[in-house]
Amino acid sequence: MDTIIAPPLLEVKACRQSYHKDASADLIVLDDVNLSLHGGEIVGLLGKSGSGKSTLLRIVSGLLAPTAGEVLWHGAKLRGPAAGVAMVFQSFALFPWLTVQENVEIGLEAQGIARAERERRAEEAIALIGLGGYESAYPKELSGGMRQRVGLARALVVHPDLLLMDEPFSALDVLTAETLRTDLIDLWSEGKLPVKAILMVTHNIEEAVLMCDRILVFSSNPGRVASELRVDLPHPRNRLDPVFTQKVDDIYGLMTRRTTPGRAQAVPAAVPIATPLHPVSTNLLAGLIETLVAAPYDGRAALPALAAALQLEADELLPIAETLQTLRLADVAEGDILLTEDGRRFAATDTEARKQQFATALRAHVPLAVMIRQVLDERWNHRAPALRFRDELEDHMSPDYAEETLRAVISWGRYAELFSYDEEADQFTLEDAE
């Protein structure tokens, strides 16, 4: 007898999201994204900041219409907010003037559910997520973990087919996040969650492997599904299991894999200044170099082991590593980071020599820094408004990326004494710079 495969709850087909910018090309956030989600699955969306994962979640919920492509919910094209979908946010998003019970009931009240039924279902949801006895408490009386449990109860009380979670544990401390994560998986494994499927956004690689049945790894600028991995491990999962650690290693490798030749680039070659940069402090860059050059690494480390040793998540470690690669102080590929000769030389020199080497690296590998210095050299008063460079960046990237990129160059240029920056006037200057 042939096995009957149930149709997916959700299908995203050739999804594209872009925003029109006057007098410049459209800003593409997502491009050609495809995914499906079946009942009984937890699927994770994993990628670096800015890869469009949260935007995709809003599209799936029906709160944002894609520029192109379509979303099918129970086989029908989604138009507007989807019935049977609930979301848990990174921020707790509770109404401070309402009690726990009232916060949980609010979605049912919007649906016109009778008061007695609202109260019964809210009490069940509150008890389910472990907050029984706190029904009359206000959010200010609760810890962060308890407030997130209220947010979870508020989503579950409507008995959604699909639960969307946007980095639901990232605002919590490590121990609280681990407890809530474990409790949620236990409820899921025992069939106690009143949902058919979960789609979650995360930056935490171990969290994705710990919770998800499938993981979609996104590339950035624009966001695309670069890889899909299946995690065939029973719950509860053991972080020390060699299969678990290998999955984590595999994902680090995917997230540090270099772009293959011929693939469309996020930034046109004609505008090198528009390369997005991470606003990583020079202290963090120097600290990672010094860590790598010392034992036991001796210049080379596997990123998963390094992240564990430094107690950093991938989304915290990768921007530092990638910035070192941009400056040619390290090489990052296939889940490893390796100091270059320049990186080793940086570690071995004093503060003044480091500044000089950093300035040389900026001139060689960061075109935006070169452009700013050139403009300052050419102007009679050696001053230039930051708005001039911010506007140019925004012709090729989002305002958030533009601001992050400019902030990165401001910090690095100051450290290297390539130029100065007047915060109050929002101007670059050569005052106090060599």
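Please read these numbers as outputs of a predicted model, since none were measured by experiment. Under this definition, the rigid core comprises the largest set of C-alpha atoms superposing within 1.5 Å between the forms. Positions refer to the first chain, counted from 1. First, how it differs from the form predicted together with adenosine-5'-diphosphate (ADP).
- With the core held fixed, the Cα of residue 175 is displaced between these two forms by less than 2 Å.
- Relative to the superposed core, residue 101 undergoes a Cα shift smaller than 2 Å between these two forms.
- If you fit the rigid core between these two forms, you'll see the Cα of residue 226 move by less than 2 angstroms.
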Second form
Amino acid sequence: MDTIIAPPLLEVKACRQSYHKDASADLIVLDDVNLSLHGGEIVGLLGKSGSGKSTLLRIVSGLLAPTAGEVLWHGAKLRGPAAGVAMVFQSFALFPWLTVQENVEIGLEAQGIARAERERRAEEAIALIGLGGYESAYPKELSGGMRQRVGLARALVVHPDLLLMDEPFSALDVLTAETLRTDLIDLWSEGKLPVKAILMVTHNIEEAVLMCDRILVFSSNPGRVASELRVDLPHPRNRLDPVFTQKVDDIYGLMTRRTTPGRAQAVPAAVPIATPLHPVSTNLLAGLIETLVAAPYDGRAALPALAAALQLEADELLPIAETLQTLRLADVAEGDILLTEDGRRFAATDTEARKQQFATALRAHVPLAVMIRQVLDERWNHRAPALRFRDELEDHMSPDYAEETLRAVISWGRYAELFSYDEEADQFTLEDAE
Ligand code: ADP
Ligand code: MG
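Structure of the form predicted together with adenosine-5'-diphosphate (ADP) (previous: the form predicted alone):
Complete assembly follows, chain above in first position.
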């Protein structure tokens, strides 16, 4: 790509985003985020779920005004939705009652472009993205990959200076996702994409290394740009190239780097129960422990190698590893995972003892589980509506994260027989609990 000395297309300066919860505290999602983006580059924002990536994209697009800091777009302070920025979402967000052609034209209607011109440009975008012939099809007649192509065409049809993509491939199956990534990069390399720069959010390390010129690694709680990496490999990139795999390893290291040396945990949330949990099944947790304790790992593994061996993507493996870390069954640092004494003990013991050990770990390290159990113990009928905890969580996180967190604690609490959960009544209970 050409090196440009012109002012950046986009500058994010000292942006902070907090959500108001209650009188006592605000949830700080982004803090002191700085980044700039020039024409000719594809930049990746890589971070764990909940780190504030989508929030940052909404700020960049002008849909959300930051609590503090500013966004400069073409050198001018952004107020309201930015002209020349288009967004592609993870879920396809198409109108089911409109054809492909009409779904793409929607992008232009707001601009007051005459009908004939709209039609011509939509056809062009549809052809470019490989959907020629499907103009009059409806979304329900298309595969997921084709629907996402429509989403891309709708963004491209406005010839935006900046294309924002929020995990655009994560809802697709592996092969479809790879085809779409490759097609997009081919178009970009050939100079056929009518955009000046791309900012894409992903939690997939390989995807970032495959597509981006620059990768900004985001830290969580609060989200900020923790480190930056360049990927100078020419396109098309080969995932098996040692330079490629080295970059992937480096990023694993950055993403699991300890911020405070010697500390086993990420910074705890201000409100302990408000730590988002990943709904990782206890089967997966036990499976990873068993894998780790056995040869060739003997209790310690490099995460990239482990991901390859288990055929998991980073964003599948990291939540499992982090959950083990939360429960102090393993320690994750600098791209490695290592079983703790407790982890080894868990591996060596039988089902009953495992459940007990798991219960102990929940009581010690998962404040939400402790709170649920406490409420149940105190109530005369030992039942409590899940709604009450869902509400509490939603004060500190979005409804989606609250639901995932609740699902996690339900499955772990059941396994540990710390409490049960009655689906029908949406209530926690002490039935069958120890
Ligand atoms: P990511 O895209 O990295 O997964 P998000 O930007 O979606 O992260 O969310 C970052 C954090 O902000 C999460 O903890 C989420 O629960 C919280 N959050 C997002 N939107 C809201 C909202 N409208 N109200 C309260 N919390 C929110
Ligand atoms: Mg997101």
